[in-house]
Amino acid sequence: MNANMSNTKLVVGNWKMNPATGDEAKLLARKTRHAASLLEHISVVVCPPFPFISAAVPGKKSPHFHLGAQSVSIEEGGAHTGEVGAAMLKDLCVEYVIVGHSEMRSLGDSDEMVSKRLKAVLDAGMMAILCVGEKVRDESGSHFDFVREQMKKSLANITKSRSSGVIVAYEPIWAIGAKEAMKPEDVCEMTIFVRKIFSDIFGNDTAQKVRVLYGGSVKFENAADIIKIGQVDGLLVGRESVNVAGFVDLLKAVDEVK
């Protein structure tokens, strides 16, 4: 991990459209932050459905554990059916936004949406997690290519003063969902590449301080190893996230890393 970085990592955990109910999502969320509360050394991110937002809000704020939503439309109010706008977000509590997720590039969000949205997120004072990943990957490194002009492409109505409210989520699309996450080695190589386009972006001080998360079949078993041989600030995790032992566990992992 970055010498310049503190030590606290963070895991972002998105629940997608779980749980069923809001009960459920409010005894999650109670049982995330409870296990997040025992830790010294990471924080904690849920994002709920936009239904279950208000159901996830601690009763008191907490250092450990924050909210976090999975989307955001890019207009602030008007007549814009089954769009939820940053300032609802934010007067709802939520800290952190994803954007660019696989799954929503997937459902038509073009770099220029995502770039958007991120402007969006930023302007309402609340923290960006930029997802950026690969479909496929081969030995001709053509997967290099395609991160850095997502990147570039994802930040280009960002400025440097605003790029401090960025976190950038590495996640390779074919990793999602698959038996084994990648390889720590070559999460290490992608982490070291975020931050070079990030640094040519907006500066190499700049670079040296965004966090670079890890996502793509991220569970307790090889939790500690991304984050110690990946050299990431911190995890996105998906399905695990709403496994309550399991996500426990994975916590535990990452505390304990140095």
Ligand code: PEP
Contents of the next structure:
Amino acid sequence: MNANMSNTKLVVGNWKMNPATGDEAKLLARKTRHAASLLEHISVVVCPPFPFISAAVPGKKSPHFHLGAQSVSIEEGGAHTGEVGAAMLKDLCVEYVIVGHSEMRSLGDSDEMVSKRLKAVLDAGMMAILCVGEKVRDESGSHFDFVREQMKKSLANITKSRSSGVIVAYEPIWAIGAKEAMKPEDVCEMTIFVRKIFSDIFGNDTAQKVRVLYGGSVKFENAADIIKIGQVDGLLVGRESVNVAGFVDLLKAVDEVK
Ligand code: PEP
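With the form predicted on its own already on screen, would you show the form predicted together with this ligand?
Then the entire complex follows, led off by the chain already shown.
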């Protein structure tokens, strides 16, 4: 059992810049929603590209299927060409927003920017999925310092009372889009570490409740072990989330984890 004692696993599908058309997005969302509705212990969040969010809106609300977004503007509105604000996402029934994804960080998002995006998400009453993770690993263990700094800086403007709106997704960059995921035993070490940092920042009571996800080359074959041995509360899935058959198998595998 993971630290927040919940038996419901959160599986977030980050569709990235896929699929190519609104019709495909609609179908993908419908099939994912249907699969989630048949499972007991799963809550799925799909994060389509902005133009396809409305295509994924469910006909009726379900505890098993939710909408997410891949980023958000730090601005509330006005002259900000190309930006999409938190209130706009909320208006589209979005409940979760990814912030600090490594692909956004590689385009220039600093920890300071991530903290502003995170605040915009919480201010709008949505849940923030904060991605952290090191680029490389070496013998010196510098990845611990790296992740600690990312968390401290990204959570700098958040009070303890608002920390319940944050989910931490540990995504080692070297495992994203790779052949292999991180070993489940190593995921477990980082799950404990992430909770320890959360405890240092907000106190032990909140650290027990925060949901910690793992992301990086998760598929049907490794999902159950990562959940069970890695002691995470869920997964952040990239490529496999747009492969319906693989994603449905992955959801079933996670649902069966006791
Ligand atoms: C991601 O980009 O967040 C991710 C986890 O991708 P993938 O599952 O494809 O490694």
